[in-house]
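A lone chain, given as structure tokens: the form predicted on its own.
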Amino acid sequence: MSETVSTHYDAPDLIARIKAALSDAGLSPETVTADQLAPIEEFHVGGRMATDALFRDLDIRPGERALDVGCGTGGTSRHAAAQFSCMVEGIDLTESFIRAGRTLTDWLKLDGKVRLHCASALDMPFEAAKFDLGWMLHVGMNIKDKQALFAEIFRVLKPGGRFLVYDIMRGEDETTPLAFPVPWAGRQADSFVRSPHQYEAVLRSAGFATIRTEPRRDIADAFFAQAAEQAGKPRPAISLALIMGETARDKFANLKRNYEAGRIVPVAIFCEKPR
């Protein structure tokens, strides 16, 4: 399964694509800012807007050690480090994402605060009780064994550690098959979307105290409304198409179709490792 996930996202020429997009936008690695890279750095519904809204409730403090599970190219890791003066370590299965992410971290001069690792979320290269807090943003849909996932996250968090899950989960219609491809999978066999109740049960079984669960239709509605405003306009040089490739439009269309049909909804779960 890990090879399937990595292959789905693999983009070996990603830095070359990004450099070409920067050139088209009149930018360069020396001049680009984190905000200008944000459209390709926040690979989840709502993008940077969602990250900022959700992080307000994580109470991230200067000097804390944070874990970014499924970090992709590390955009959320870098944003958190820059905004909150915390230290962030990110992991992701896709080697090309990690290679690109390390380059982007160097461009933005954040290599002293952000470290990215190519590793599995089911077997992380960290000692127990290392992190004060962590998050995973649109990751669980790719992982079938959520029990092992949350047990491993529980292991590396300190007692009292806060954790945020922000995933695509099943909506009111939990039985109708999803339309594919979608951003996280090209076919049903590679998609492991579950209901909020199932997430809560597995989190509790792993030892977490679930604080609250929030379906975030507000974020999704704003995200799709913004996309509708851009429909028909030339696509910006720096966009998620750099990550998703030629099937980007089909994946986005099916994401929207599944959401509007009530089959999926982005959900945030805030939980904590008991002291």
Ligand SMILES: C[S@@+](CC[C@H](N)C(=O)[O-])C[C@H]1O[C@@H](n2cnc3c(N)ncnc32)[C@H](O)[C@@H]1O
Second form
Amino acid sequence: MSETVSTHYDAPDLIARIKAALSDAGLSPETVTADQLAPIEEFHVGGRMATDALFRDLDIRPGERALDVGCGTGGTSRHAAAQFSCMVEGIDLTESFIRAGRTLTDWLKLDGKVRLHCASALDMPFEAAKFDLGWMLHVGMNIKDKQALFAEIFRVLKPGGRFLVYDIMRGEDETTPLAFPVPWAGRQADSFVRSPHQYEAVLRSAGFATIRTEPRRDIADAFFAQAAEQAGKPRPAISLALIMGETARDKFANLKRNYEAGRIVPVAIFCEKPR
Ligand SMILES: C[S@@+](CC[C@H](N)C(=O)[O-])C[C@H]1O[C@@H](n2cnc3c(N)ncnc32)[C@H](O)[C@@H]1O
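In place of the form predicted on its own, the structure of the form predicted together with the ligand is requested.
The complete assembly is shown below, putting the previous chain first.
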């Protein structure tokens, strides 16, 4: 399973591509800002707008220790560290994402606050009860064993620790097969999209409490409307296509098609480890 995930996302020349895109946009690694990089910093439905909306409810405080599970290149980790002055550790299975992420962290001078590790979410290199809070954005679709995933997350959170899941889940049509490829998988056999009820049951059995589930059609609708406005215009140099690779258009088109058919919906779940 792990090998398939890394192979799907692998982008060995990502930093070279980002440098070329910066140059096309008249920018440079020495002076680039977080806002200029934002379009490639968040690899989930709604991008930075979604992150900001969801983080408002996480109540992140300065100095807190935060965990970003499946951080990709670490854009959300950097954004949280810069916005809230928290310390963030991100983990991701895809080694080329972590390598690129460390370079981006240096460019944005956030290396004192953000540490990125190449590791599996099912076996994290952290002691028990290390984190005050954490999040996992658009990762569960890649992980079959959600029981093991949430047990591991529960282990590394402190009692009272808050956790946010924001994943693509099954919509009102839970049975029609999805169209592939999508951003997280090239084929059905590598996709583990589940319903909000299935997530809630697994979270509860891992020990989490205060579970609040919010399907976020508002975020998805705004995201797809914004994309529709861009249709037909030249693609900006700095876009998620840099990360999604050759098949970016097909993956995005299927994401939208599956969403509009009610087969998937982005859902936020806020939960807490009991004290
Ligand atoms: C769609 S990307 C989302 C990245 C990031 N969370 C964001 O929203 O920008 C999914 C990420 O999950 C990572 N991933 C998938 N399965 C994983 C696992 N078992 N352990 C750690 N990372 C995993 C992938 O490598 C990929 O970077």
